[in-house]
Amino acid sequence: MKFFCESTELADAVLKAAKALPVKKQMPILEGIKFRAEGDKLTVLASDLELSIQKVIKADIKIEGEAVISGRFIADFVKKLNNDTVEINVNDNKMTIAYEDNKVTLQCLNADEYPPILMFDEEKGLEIKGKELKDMIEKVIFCAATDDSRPIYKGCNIEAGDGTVTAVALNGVRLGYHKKEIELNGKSLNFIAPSRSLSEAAKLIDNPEDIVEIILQKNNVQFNLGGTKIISRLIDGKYIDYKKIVPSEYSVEVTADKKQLEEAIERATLILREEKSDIIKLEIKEKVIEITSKSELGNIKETVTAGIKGKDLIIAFNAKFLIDMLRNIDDEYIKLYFINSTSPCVIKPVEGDEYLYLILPMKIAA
């Protein structure tokens, strides 16, 4: 194999593909990034068998072929290259990279051992603007579980139909829901993808105006972002019906300035830095929300003016979880709904139903 390409394009391709390298030790061959030179294109690929990322760039191919090279090394190496043309040549299972007046020679892995990646049919998928998909994923993905106790909770449910696309993620303590009204041209889909795969897909959307194509095939989903393809295995099972979790009636309704509430909670958590617990207490009464926190260092009390309908209430939350939700809301004002101190809090927009967050309270001493 022998080809020439621009170092900046090579670096972009390698660094994007490298996001799919295994986080934990797996088959040694998966520690590598695969190069395939064919026609006038170079394909750069990495995979951990759950997530695969492939980037295609233009190259001057002299000899077609394939090679697999240490992923971590090549990812670090290409970041150090200057803006110039590089020559890559593979002979006797060794790759030589020549740049300016320099060169590096690397031992290749056995390309024949690299597992095949699912090739999707060239069918037309659902199309969505990059900024819409990116925004929707980022506003719910932090609610997904990170442990393996219930694998389905490690994923995010994406559903499209009837002119809307929705994303839902939950972990048993908090839930995030976001909806976009989009022209779907009759297309529909419903799948559960690992949160890591969706997170990487969102990060790889460079131009928010680009169109992302989503295709389902067998038990996999593919996101086409121009020359970049992200392929992810889906999570089997039926996603929980979040509508059954969200209460339909409330005893307390609070309208608050989102930024003021967020900043007050952030200040209240400062005293908890050395604590194992991130619990803060909210006392809702008259026209204010009183936020208190305490530790061995001392205590903090913050007061936020709010519009309140209903009875007085004292309730506690994991402050980090609450802040995560507030940071992902763009509205100036929000509504918070409560039933009692042991029932979930639901956060919604003042108008419309574009998003919904739910968080379970923490137990507090009487």
Second form
Protein chains: 2
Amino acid sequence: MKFFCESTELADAVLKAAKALPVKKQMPILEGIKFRAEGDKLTVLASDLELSIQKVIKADIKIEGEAVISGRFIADFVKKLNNDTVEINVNDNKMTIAYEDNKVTLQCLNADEYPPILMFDEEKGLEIKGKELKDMIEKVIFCAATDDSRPIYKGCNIEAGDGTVTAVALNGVRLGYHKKEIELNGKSLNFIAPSRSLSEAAKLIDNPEDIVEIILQKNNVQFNLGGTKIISRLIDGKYIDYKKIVPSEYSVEVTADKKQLEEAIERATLILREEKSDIIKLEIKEKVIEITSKSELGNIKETVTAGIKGKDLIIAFNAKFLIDMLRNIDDEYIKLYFINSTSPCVIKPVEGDEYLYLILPMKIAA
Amino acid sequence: MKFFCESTELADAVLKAAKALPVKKQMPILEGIKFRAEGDKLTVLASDLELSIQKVIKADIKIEGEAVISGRFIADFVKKLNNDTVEINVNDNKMTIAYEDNKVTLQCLNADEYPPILMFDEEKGLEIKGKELKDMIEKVIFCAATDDSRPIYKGCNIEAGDGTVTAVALNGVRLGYHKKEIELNGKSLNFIAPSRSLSEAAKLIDNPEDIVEIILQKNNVQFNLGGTKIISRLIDGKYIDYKKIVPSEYSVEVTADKKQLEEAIERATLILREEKSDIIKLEIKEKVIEITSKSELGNIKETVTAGIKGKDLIIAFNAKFLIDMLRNIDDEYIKLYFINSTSPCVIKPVEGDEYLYLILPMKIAA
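Moving from the form predicted alone to the form predicted in complex with another copy of the chain:
Now the complete complex, all chains and molecules, led by this one.
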């Protein structure tokens, strides 16, 4: 293998692919990034078998071929290159990268050991504006589980069709839902992908105006973003019927200033810094939400004025989960709905139904 | 104790004092920040007994008194306050902070246990522009030891008099020296302070145009920066005669582009990412410095063109130490001086003698 390419393009491709390098220990070959030189294109690929990312760039190819080299090294290395042409040569299982008057020689991994990664090339998929997809994913993904509890809790459900796209993520304690009215190119789809894969896909949308193409095939979903392809295994099974989890009737409706509420809860958690749990208590009464927290250090009482409809209520939450939700809301005012101190709280916009967050309360110590 | 003050001023004072909170476990009372309300002033103080920082702000004091409360909590808390007046009240060993419609109640520590911290109030000291002091400290302090090897290695020597100020820090392997011609107010001084104390003092110089007053007394040095006073214990003993360490004659003189050299060394270290030592080899020969490094991953050869006077030389260094020095040099070109592969390398400006760095070489594996 021998080719010349621009260092900035090489850096961009390597750094994008590197996002799919395994986070946990995997087969040693997957620690590598794979280069394939063919025609006038260089393909740069990394994978942890669940998530694979590939970017194709232009290259002046003298000898076609394939090589795999240490992913972490090459990712660090390309960041430090100056803007210039680099020459890459593979011989005797050694890769030489020549740049300016300098040269690095690397031991290659065995390219034959690299597992085949299937990418869809021709298929025409559903098209969606990068900005919309990125926004939806980022605003629900934090509700997915990060531990190994139930596989379905680690996923995010995306459903598109009839001019509507919805994204949902949930675990046993909280749920995030977003909906957008978007012009779609007549296609529809419905899949559950691991939250890590979607999160990396969202991060790779550099230009929010770009169109992302989504292709579903067998157990995989592929996102095409210009020259970058992201493919992820899907999570098997039927998604949880989240509509059944969301109560349809409430006994208390609160309208609050989002920023005031968020800041008050943030301050209330400070006293819990040395505690194991982040439990705060909300007391909803005439015209105010009183937020209290206590620990060995002392106690905090925050008062947020609010519009209240319904009876008084005392309810407790994990403050961290509540803050996560509030941080992901851009509205100035929000509505909070309650039933009683043991039923979920639901957060929605004052108008419309673009988003919905649900959080289970915690037991209040007697 | 009872007083009113502005939350922004309180936050500034608490966050400045908090820099002196103990880094390692100490007497429990020192985990607290001490408030003293007296006359129309609130004094906020923290100390780890070696370093103490105190800031005085205006306050509307209703009842004078003293209180000590958890430093880490109050530092986090004041960051989250909105711009407003706060009311602080101490009663029954409980501090209440009221802000807007909110209230935090904190368990106080026992103020009587707080050790007496001496600050000099009246003394007139040496005056130096904040910018100059900050710059000198930051450019040598990284050469001091951070481990517990020899106490003197953990210090930095500052000497001022006759219109010249010098700062020196060194450990067994490297030395940093800076000198500035500065108009002084007729005073002179010479002291060795712990590098942590000087580093915190440098960071607290917000406004580089401000004048810093330095006062020496017994075993302490005090820096006055407006309403902030920083006092540090000195390190006993005579400083190392660093002039004796710096060779007076050299056999090789190299003139190099600082940025090119720094970038080349940075790239060369990348291949060492999984190695324990950061050893790189410099080969100085006709018109170039060749920098090489190798590990199991492969090897890198970087070539930097340079002006060379003297014989060829091969010498090895800890790359990290060399990079630290280069990063702290603002000049476009520098001079490097060598004797042989076992003697120290000295880095100086092309003209003048504003700074000098010295680094010991490493043994080259046969």
